[in-house]
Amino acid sequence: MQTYDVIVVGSGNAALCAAIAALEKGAKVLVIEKAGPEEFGGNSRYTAGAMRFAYEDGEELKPFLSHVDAEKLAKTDFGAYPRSKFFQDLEGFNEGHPLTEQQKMLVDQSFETVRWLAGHNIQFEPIYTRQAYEKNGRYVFWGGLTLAIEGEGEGMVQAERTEVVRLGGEIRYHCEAEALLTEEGKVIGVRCKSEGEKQEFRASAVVLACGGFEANAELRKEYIGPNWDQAKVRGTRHNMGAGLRMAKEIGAATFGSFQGCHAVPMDLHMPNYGNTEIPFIERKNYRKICYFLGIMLNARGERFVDEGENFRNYTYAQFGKAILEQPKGFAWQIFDKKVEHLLYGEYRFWDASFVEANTSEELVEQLDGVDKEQALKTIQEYNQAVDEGIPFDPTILDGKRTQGLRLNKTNWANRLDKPPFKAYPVCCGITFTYGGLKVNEKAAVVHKNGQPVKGLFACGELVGGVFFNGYPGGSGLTSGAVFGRQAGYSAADFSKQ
C-alpha cells in the first residue's frame, strides 16, 4: 500500500493549484484523475482561461504579462476594478443572501492567487479579442475582465501539470476515486479503481476537486429540474458527482444553491460533451455569447430575455437556462451585417450552424421549429421600437435601447436593417453547478456536526456557497485557483502535525 501525504482528487485548475499549493510546502503527493490523459483537465481545459480578480490599476496587471506587444500596451486602458466592485456584482446574483464566507474569500485572494500563479510560470495575456474594444486609438476593456492564462484553458492545464510534475508531483491517469478511507472520524485516504483493479492509497490528507455534477442527468433532474436533463454537457463527461457523494457518504455538510448552476447558449447541433474529434482548445467554439449584438427568438417567435440587460459577463451563465426554459428548448440569434465585424470567433468556426439571407422575409422562412410569422412581425416591431437619438458604443452600458416594447432591450439596441442577416441556432449547455459541500476557511470540508472533517479539504466546482443565481464571468477559474491554493496549503499542513 502506498502512503502520501496529500492525495488531490480531479486534474483540472482547482486540482493542480491544491497539488501545487501543496508541494510548495514540501508535501509528497499524488494527484490522481478517473480519465486517462488525453482527457485530463477536467472542465477548466473547456475555458477561455479567463481569471477575474480584484485590482486597483492597470499598473498592477503589468508584471503578469509574459509576452506582450509595448506599442500595443500603451494604447491600452485596463480600468480598475476594485474589491467593492467585485463584491457587488457577486451580491447582484445572490437572491438577497447576504455575501458568503466563501465569497469573501473569493474577492480578499483574488488578486494575490493570481500573482502566486504568475510566480509558479502561468503565464497571462490581456484578453483583446473578447474583453476590449477599440475606441479613439486606444483599446478599453470593459466588464471588469481583463486578463486570460496564454493558451487559455488548454494552455493552463498544460501549464498547471507541467508546474505539478516540475515540483515534484505525481500523477496518475484512469485512476477513479470510489470512497474515502477513514479511521476514527479521520480521512486516511482513497479507495480507488485503477486500471481496472481495486487499490487503496493512504495520505495524511485528501484534498477533493473532482468537480460537480453537472455531468450526470439524473442529479441535474433531481437537484436543477425536470428539463436540466436535456441540457448538453459542455464539459468533461467525468463530473458525475463522485466527490460530493463520497463526501457525504462520512457525514460531509452540503451547501449553496443546488438549483442553480453555470449555463450558457451553445450550438444547438453541438454533440454532447462537445466533439471529442475536435482539440479542446477548439471546443470553446460551440459558444454563443454575442446575442447582446442582436436579438433572441423563441419557437413562438418572440423575445424572451432583455439581450442588452448588462455586459454579457453578467448574463451569458444565466441565459443558457432561460433558453431551456422555452418552448422545445432551443431559440435563433439574429444578427445583421453592421455587428458582424464584433462577433466572435467561434461565429466564423468551422462547424457553426447558421441561416443566412438578404432580407428578414427571407431569413425568417429558414428559422426551422419557429413561428414564422410572429418572428417577422417581432422582428418589425424591435425595428420600429429602437432609439435612433442614441450612439451604439459596445465599451460601456450605452443606454441605447427600445421603447414600448412589452421586453424591451436596454443597451446595444440596433435596429436589423443591414443585410445579409443571420442566424445561429442555440441550446442551453451546463458547464458547471452551484450546490456543493461546506468548506471552513482554511478549505476544510465541514461535517454536518459543524466541526471541520479531519484529513479532508476540498475546492473547485465543489465548494458551494460560491455562486447563487448567477456568476460573473471569469469567477469561476479565480475560485478554484483561490479555494485550490487554500486548500493544497491547509493539506500539506494538516499532515504535518
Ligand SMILES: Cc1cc2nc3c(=O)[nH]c(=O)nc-3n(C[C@H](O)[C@H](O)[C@H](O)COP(=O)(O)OP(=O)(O)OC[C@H]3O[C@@H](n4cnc5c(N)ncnc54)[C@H](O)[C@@H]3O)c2cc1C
Contents of the next structure:
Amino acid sequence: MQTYDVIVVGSGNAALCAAIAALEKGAKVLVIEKAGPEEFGGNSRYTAGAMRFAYEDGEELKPFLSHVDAEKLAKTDFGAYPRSKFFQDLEGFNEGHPLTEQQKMLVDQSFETVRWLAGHNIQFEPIYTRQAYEKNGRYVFWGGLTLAIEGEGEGMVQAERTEVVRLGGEIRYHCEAEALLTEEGKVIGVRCKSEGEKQEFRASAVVLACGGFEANAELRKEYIGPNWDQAKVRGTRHNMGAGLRMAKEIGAATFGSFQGCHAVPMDLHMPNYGNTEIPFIERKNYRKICYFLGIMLNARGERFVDEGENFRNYTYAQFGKAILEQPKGFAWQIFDKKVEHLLYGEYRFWDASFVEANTSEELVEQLDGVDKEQALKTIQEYNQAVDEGIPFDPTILDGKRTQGLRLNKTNWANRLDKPPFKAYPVCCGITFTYGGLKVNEKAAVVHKNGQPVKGLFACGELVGGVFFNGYPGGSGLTSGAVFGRQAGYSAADFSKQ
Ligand SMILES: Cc1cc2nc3c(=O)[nH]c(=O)nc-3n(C[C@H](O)[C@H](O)[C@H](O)COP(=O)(O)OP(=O)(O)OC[C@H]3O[C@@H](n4cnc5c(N)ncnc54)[C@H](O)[C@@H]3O)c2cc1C
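Right, and the form predicted in complex with the named molecule of this protein, after the form predicted on its own?
Let us now look at the entire complex, which starts with that chain.
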C-alpha cells in the first residue's frame, strides 16, 4: 500500500489549490481524479475563470495582470469592491440569517488568496467583454466582478495542474474514491476504484474536493425538489455527491441549504451535460443570461420575474430555478434590434436556438409551447408600461422601469419596438449545489459530535454554508481557492503532527 502525507480527492480548482498549498508546506501529495486526463478539472474547467474578491482600489488589481494593454488599462475604471459590499451581497441572499463563519472566511481571505494564486503562476485579465461597458470613452466595470484567470476555466486548471506537477505532486486519473479508511476515529486514507480494480491509498490527511451532487438526478430530486431531475447539467457529469456520502458515512455533520443551488437560463436544446469534447469556447455558449436586456415569457405567455431586478451577476444563478418552476419548465427570452449589439457572444453561437420576425404578431406565432394570444398581450402591455423618460444605462441600476404592471421590470426596461425581434427558448441548467459538509476555520470537516474529524478536510462545492438563496457571480472559484488553500495548509500541518 502506498503512503502519502496528503491525499486530495478531485482535480478541480479547489483540489488543485489544496494540493499547491500542501506542496508549498513540503508535504508528499497525491491527487486522485475519477475522470481521465481529457476530462480532469471538474466544473472548474467549464468556468469563465471569473473570480470575485474584495479590493479597495483598482490600483490593487494591476499587479495581478500579466498581459496588459496599457492604453486600454489607462481608460479603465475598476471601481472598488470593499469587503463590506461583498458581505452585503452574500447577506442579501441569506434570508435574514447572519453571515456564517464560512462566508466571513470567503470574504476576508478573498484578496489574499487571489494574490497567492498570482504568486503561483496563475495569470489574470480584466473581464472587458461581460463586466464592463464603454461610457464616455472609458471602460466602466459594474457589479464588483472585474478579473478572470487567463484562458478562462481551461487555462486555470491547466495552469494549476502545471503548478502542482512543478511542485512535485502526483496525479492519478481514472481513480474514483469510494470510501474513507479510518482507524480509531481518524481518517488514514481512501479506498478507490481504479480501472475496475479496488485500491487503497494511505495518508496522514485527506482533503475532499470532489464537488457537490449536481450531476446526480436522484439526489437533486431528493434534496432540491421534485422537478429537479429535469434540469440539465452545465458542467461535469462526475460530481455525484460522493464526497458528501463518504464523509457522512463516518459521522460528518452537514451544513447549509440543501434546497439551494446555482442554476442558470440555458439554451433549451443544449446537451444534457457539459461536454469537454466540444471546443472550450462553445461549451459555455449554451448559456443565455442577457434576459435583463429584454423580457422572459413562460408557456402561459406571461412574464414571471423582474428581469431587471439587479445586475445580471446577482440574478442569473437564481433565474434557472425560476424557469424550472414554470409550466413545462421552459421560457422564451425576447429582444429587439436596439439591444442586439449588447447581447453576449453566446447569442450569436452557431448552435443557438432562436426565432426571428419583423413584428411582434409574427414573433409570437413562432413561440412553440406558448399561449400566443397572451404572449402578444404581455408584450403590448409591457411596451405601454415602459417609462421612456428615463435614459437607458447598463453600467448602473438605471431605474428605467415599467409602471403599473402586476410584475414590473425595474431597470433597463426598453420598449420592444425595433424590428427584427428575436426570441430564444431557454431551460434550467444546474451549475452546482449549495448544501455540503460543515467545516471549521481550518477547513477541517466537523463531526456530528461538534469535534473536527481527525485527518479530514474539505473544500470547494463540498463546503456547506457559503451560499444560501442566491449567489454573487464569480464567488464559486474564490470559495474553492480560499477553502482549498486553507485545507491544503491544514492537511500538511496535520500530517506533520
Ligand atoms: C459552466 C460553468 C461556468 C462557471 N463559471 C464560473 C465562473 O466563471 N466563476 C466562478 O466563480 N464559478 C463558476 N462556476 C462554478 C464553479 O465551477 C464551481 O463553483 C467550482 O469550480 C467548483 O470547484 P470544485 O473544485 O469544488 O469542483 P470541481 O471543479 O467540479 O471539481 C470536482 C472534481 O472531483 C472529481 N470527482 C468527483 N467525484 C469523485 C470521486 N469519487 N473520486 C475522485 N474524484 C471525483 C470530479 O471529476 C471533478 O474533477 C461555473 C460552473 C460551470 C459548470
